[in-house]
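A single chain comes next, written as structure tokens; it is the form predicted alone.
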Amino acid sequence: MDDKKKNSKKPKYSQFSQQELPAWKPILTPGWVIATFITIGALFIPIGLIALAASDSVVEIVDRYDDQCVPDDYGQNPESYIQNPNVKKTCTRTLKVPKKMVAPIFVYYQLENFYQNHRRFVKSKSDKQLRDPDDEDDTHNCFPEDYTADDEPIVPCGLIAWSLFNDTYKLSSRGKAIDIDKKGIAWKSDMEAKFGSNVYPKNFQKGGLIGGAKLNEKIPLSEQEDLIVWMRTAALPKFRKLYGKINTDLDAHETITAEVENNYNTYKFGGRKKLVLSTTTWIGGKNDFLGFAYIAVGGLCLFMAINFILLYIFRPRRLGDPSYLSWNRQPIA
């Protein structure tokens, strides 16, 4: 008898175990349904209304110039026109202010098209190249821009930088240059800890092939943000990079002249380029979804309360009522 008490499984008895601990278990009943409905539909359209009056308070200019800043000789082959060395690349493009636009004002470049978040394009980079001098050598993720043709570790090696984007831009209004702050538009948690302060460029587009932009051998990864803020790939394949901020206002009405050069090539897989000017609110850039997002949310219970509310009234039924389950129905005859 003592061996089968000592073989037992039988586990000790406890509240947890014979699941016996107090618990809330809430019954959702037609008023407290009704109520939650009519709580988050009145929470979500006015929190939707606000994000929507945020974002129309944004100003925002976008312009196009990929397809602009090809000349007419080269409109049927846009490709040769890129490729042309010898070919001018700068494009005068005019930019209206529509409304008072208050600093800081961002400046970015949108790409559509582009699909930096194609498997093997992610992978192609070194993250500890990026961060040791002395793992130059770790090229394994890089191929083909891993070495160089005397057999060279190539610093920062892959293909994400081999593809920097390379447009640059000049602003100007009323004959005075407007001044682009690229100091700041990475993040500080990407500088000081994916980009080492002691690595720097090596043997970078030195290739028979030149990808985007060259880099400046004389200053570390660390500092050179316009690298760093390509380096972080999008997810989706059109996107926004920030290319630098201006820190003084743009009156409304304003006409602004942007200089750009256009060098980078979207015209091989037809991508799009554009310029963007934008300020921000609390919500951050223009950004119409959130604020739809919440109002559906919200008018989706509001019209399930009124629902519930309509067949509360006109179709009541006892709460609990066992008849209403399917194995207690009269079969129809």
Contents of the next structure:
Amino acid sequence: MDDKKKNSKKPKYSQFSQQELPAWKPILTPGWVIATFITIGALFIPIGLIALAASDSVVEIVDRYDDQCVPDDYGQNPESYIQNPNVKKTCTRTLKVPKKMVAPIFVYYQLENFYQNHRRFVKSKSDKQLRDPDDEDDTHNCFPEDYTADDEPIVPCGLIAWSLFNDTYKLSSRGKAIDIDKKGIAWKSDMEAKFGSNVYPKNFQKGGLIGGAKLNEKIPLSEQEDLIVWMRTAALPKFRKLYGKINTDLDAHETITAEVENNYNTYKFGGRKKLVLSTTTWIGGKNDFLGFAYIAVGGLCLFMAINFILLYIFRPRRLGDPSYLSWNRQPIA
Amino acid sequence: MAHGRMRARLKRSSLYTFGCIRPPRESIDEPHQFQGPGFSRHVCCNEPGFHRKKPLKYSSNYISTTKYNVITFLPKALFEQFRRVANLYFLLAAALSLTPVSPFSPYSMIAPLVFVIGLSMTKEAVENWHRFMQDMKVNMRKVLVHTGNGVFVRKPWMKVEVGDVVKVEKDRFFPADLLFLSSSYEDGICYVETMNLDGETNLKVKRSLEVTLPLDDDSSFQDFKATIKCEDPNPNLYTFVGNFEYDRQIYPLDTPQILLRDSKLRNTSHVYGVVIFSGHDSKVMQNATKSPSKRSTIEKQMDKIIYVLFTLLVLISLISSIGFAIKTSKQKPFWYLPRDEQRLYDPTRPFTSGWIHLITALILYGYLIPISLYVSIELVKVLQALFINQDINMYDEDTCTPAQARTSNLNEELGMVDTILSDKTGTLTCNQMDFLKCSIGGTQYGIRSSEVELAAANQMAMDLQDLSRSGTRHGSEIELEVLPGPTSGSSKNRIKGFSFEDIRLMNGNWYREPNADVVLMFLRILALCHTAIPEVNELTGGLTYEAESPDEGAFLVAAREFGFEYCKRTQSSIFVREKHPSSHEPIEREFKLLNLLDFTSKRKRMSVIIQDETGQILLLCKGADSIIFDRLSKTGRSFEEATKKHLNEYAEAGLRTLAFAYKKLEPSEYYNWNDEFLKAKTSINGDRDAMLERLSDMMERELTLVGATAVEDKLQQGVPQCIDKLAQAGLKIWVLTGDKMETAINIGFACSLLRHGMKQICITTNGDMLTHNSNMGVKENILMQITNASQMVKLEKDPHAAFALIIDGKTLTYALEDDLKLQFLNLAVDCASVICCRVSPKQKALVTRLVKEGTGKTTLAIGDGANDVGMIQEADIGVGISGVEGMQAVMASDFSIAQFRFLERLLVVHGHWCYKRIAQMICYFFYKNIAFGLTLFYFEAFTGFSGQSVYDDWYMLLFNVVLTSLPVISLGVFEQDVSSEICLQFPALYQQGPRNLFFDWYRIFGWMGNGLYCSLIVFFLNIIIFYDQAFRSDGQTADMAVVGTAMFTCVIYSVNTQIALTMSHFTWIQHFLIIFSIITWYIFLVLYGMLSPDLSGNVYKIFLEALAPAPIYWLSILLVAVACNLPYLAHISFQRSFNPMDHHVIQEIQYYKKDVEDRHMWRREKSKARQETKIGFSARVDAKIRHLRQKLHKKSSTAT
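Mind pulling up the form predicted together with the partner chain next to the form predicted alone we just looked at?
Now the full complex is given, and it begins with the chain already shown.
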């Protein structure tokens, strides 16, 4: 029994319990430090260059039209212009193609100073209602766009849907219209799962205040791609959203006429609107920053590597030199 | 039974002249006069029934040291949890998350809080349970209790009630404070060991009232009735006032009649007693202060950091709510943002909205405060504690006890200890004496070396070897391995108390020595001059001795081994079986014991006057050398020089010494003296003591020196080595002991805390001063002693001079008073070692507090008995010695180890590791939460300060709990900068803890700065990369979910890369957990994305559909992770290369296997890796070498 007691109290030996597990104990030797910095540098600079090249190959046309599309007599008061339903809102813009643009060319609208990421805004929708016609009463985050005056639920409810962007663009070149394909601009998963194919707009934009676009009540939400794109709230107050695709190439120096239906009110809060045509590459749209950032970090690493090499040359320390132990250094100090 | 009768014949009280004198009856016959508050206790002896209801209901004998019970657990533990500001904040945040103000969903706030609090409370519950079990072990100890009609039944201690008559058997503890009624000795005395109370090892004699003597068997309690009226429960161990009412007579009660709980009955087969104070009323429990909850320095500092973070939190919340208000009021109205239903956001009332937004912001930025920090730390500490418990190198084979971390709060504090306050008995020493050497007639006997000598010799050998090596560069290549310590296995067949080895005296060979007659006298003194009682061991038939002190026992064993077996004592004679070489059979000789002048601490000597069979009357005396040398006759000094020299050597070797002397008495001379002595003894005057003392003094003069003995107070295994290592690690060691000054000094020598050539500063008050001077005078005197000593220390020019401060308990009472304590502390800090003797438990605690508060450094108290409880609780860390009988010290302690020597490993290995682990872990925690939390703030600025988070609620929920916590926990549990062997070999590494190199503000702010930098990189690189352009070749632009997910991925990569850079020790566990964290993130993302969009919302299929096919996503991760960690990498590379710390260099030496290639260098560094210290062997050896050099120098200078 005594033996048993002994055994029960004695800690069992195992590498784990004695903290003696085999371990990899790397240390930062000068070799490793320099090699690491050089490797990062050597890796990053080429990546940066490739990314820059990719970004460079993107052709992008940006045209701000909100200020230009206000008729001169409304110049002082663009709000009254935009809110006046009787004034014709069409406005014609001319765009120059700087370089050949290979299809697909993406058409974007860009809004600035529009806080789609505002908490008040982001919350104001009902995912359930969008998916399922049975949940059309699920509007608790949607105030004030939740119910009509007669207590009918609004589908789609909430501020996001209500403020749907409603400018439209028509492009033509040399008198010939360029087709803008409005299909396939939304995420597939959104169309398949988040917006129901049997949910139809109801009571939408019928209240006192009209926000943005109206929806065709005959088309299910899952096919209202503009709405789906709009409902994906942007992260920043300046954002682009996909408007459509052009499936034909545009030649360099071609002049494109854009007929803009300038409906959306950004004048009230001093926002801007831009029409963007852009091609993409493997990094997406024009994005010089990525390349520059890579080159900068890579360059910094190489610089650091050189510094360390110089330091090791001019102030070498033999690794594991016991004279650097504190007890050997103290007398000097 | 026969045995008992034999004892009964012996009136042991007559053995004593000075100790245990029953005070003259006349003076005390009157009962104590007391009344009023403080003296209300009323005990009905033998009628515990009276004490079951009010007003005489007293606390039961059940003791509990637990923090909680079943009912109080929930409220109390919750309260404890929410005493932490951070937890309270999170509780508030969780409550608010139920309202629409919250930026997060309620579950994402409540789940982590419940998890964190639940885990902490589980830990509390488990710890409390262990404590409860330990209490129960004590509560369930059995004792015989009178149940009526003279029947005694065994009951557990917790059932014992006030008024119960209990019978305590030999070597058992008293279950409560008892009134001593009678014992197995006819004259009603008993021996008590109070080691648990005051740490004193000598037995105390207690004596019952005369009137209760007849109550000496079970049946006599049948109708025993009496009442006790006495003082209320109080913590004073040395006083008791009460009256005993019996047979309509009132008798006064005093301390000699009181047997205190937790002291132990010794040398007495049983006693009867009545319970006066039970359970928490008992004096020892009254002495116990509530065990304080201790917090480590790092944790206290961490609180400050939390406050810093809170400030930051409030600051950025204010910024964002002011920003929000301004944005809302100044901005032309956003028509798409009308007010909401509850008007929490109302563009027409920007300032109300701003205020409400402040609450939102305070919740939103809560990620700056790491919610999981506390629980992670707790988890890590529990695991660290498990490793401490599991450490096979701290397992004591003899007592079968492993080390135990009883509270895991203080692991890292172990790495920061500056001063160790140690108890002596049972901690440093085993309280076992071994007769080792003697000097007889100027000749030394005994060839075995003491432990101190052995260890010193070892060190010497090593150093000499080193010297010779450095002297002759290409010297011999022979590797002399370090000799194994004195822990050889040969000790098995040794006789306990006897480690003497010398063929000249053993086996009767002493007879052939040149001065055999002196040797004979020496051996007779050894066998006769004592107060012990022999007892036949029923199992072996041999004799064991019941001696008052272990020294005495060792002498008797020695005498037996030399052939002078003390075998019987009667009232008037001592019988010794002498084995003479001339005859084969031992001869039993009778020595008539005429007088016995017993030992008191004041007299420092003891004598017997005996008459041998030839009628020769002899005075045999043993005592402290100084006392004996003063009393030698002119003719008796022939061996003085040689003996003195030997005594010095013994003291230097750490041995306890006594000098032996004798005197032949003429019968007439003796009888004259004895007449007077008897007269004095029976006199009832107040100055009886003084008279007796004068007479003894007269008798003990004109002695002839015989020799001296050296007894080794057996240090516990490995104590000197351990002290040496601890000293080298830069720790200061104070010894606080209840023992006598001489004993303490001896131990000081044995442990190398004191050494020859050290200047001893003794601060004392002598008895006269106390009685004659006023309080003020005494104080002035002490102040003068202290200032003089300080002056001396200051004026000392020799850098190697070391001072030792020795102070006794009485002096300490004054020195600890407010006006003196600082001077005292300053002096003590300047001294290399400090020894406080005769200190009470309370004083131990006070000294500990003085050191703790006065120096502001971390203190560790180590002890084994109940007398150490106060100090263990007071110190920053309390360590109990487990495996001994008393449990109090262990119960009060934070860590328990079986042997003092394990302290080295506990501190130098576990302490060092835990300190670094926790320090790095906390720094990293703050880093990662700042890095993550601030990205939320930056994003705010881009959302019009509206309180929108860029991340999904679930990401945030998982961030602290799953995705980043496991690697840092593995850092906290497994990180090792250097292996345990290296920690032990390079004690200087320990100083990184006390100097707090890894958790100073510089480092903390460095880490915070790193977090700030990282947050900026993560946020801005991501924002710019995913700004407005398409991020895929399909033309889609990034929405909030994409940006958030990409950013979060970057955070995960960055912080996990960071921890990989922080670690220096990767077992498969670390590898696994780091990779696991990153993979878990992806697994989560995929799974979460596959859930119905009702649950996953915007994250639905985000990874597989949107991010994974986009090269820019992967490129941004690479870029951000590298950019985040570049500065840190550069920093540590630079630090290591140009400003390496000790552990860096050692890591490198090992990395390049230089320790194997250049063993000489390795050993040299090992021996150098120590703090400048003046205590421990190494210092002792250094001092010796210095001394030798000086001598050499002098010689050479005189020669020229």
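In this text, the rigid core denotes the largest set of C-alpha atoms whose superposition between the two forms falls within 1.5 Å. Remember, predicted model here, so these are calculated numbers, not experimental data. Residue numbers count along the first chain shown, from 1.
Gly320 C-alpha shift between the two forms of 2 Å or more, rigid core reference: After core superposition, the C-alpha of Gly320 moves 2 Å or more between the two forms.
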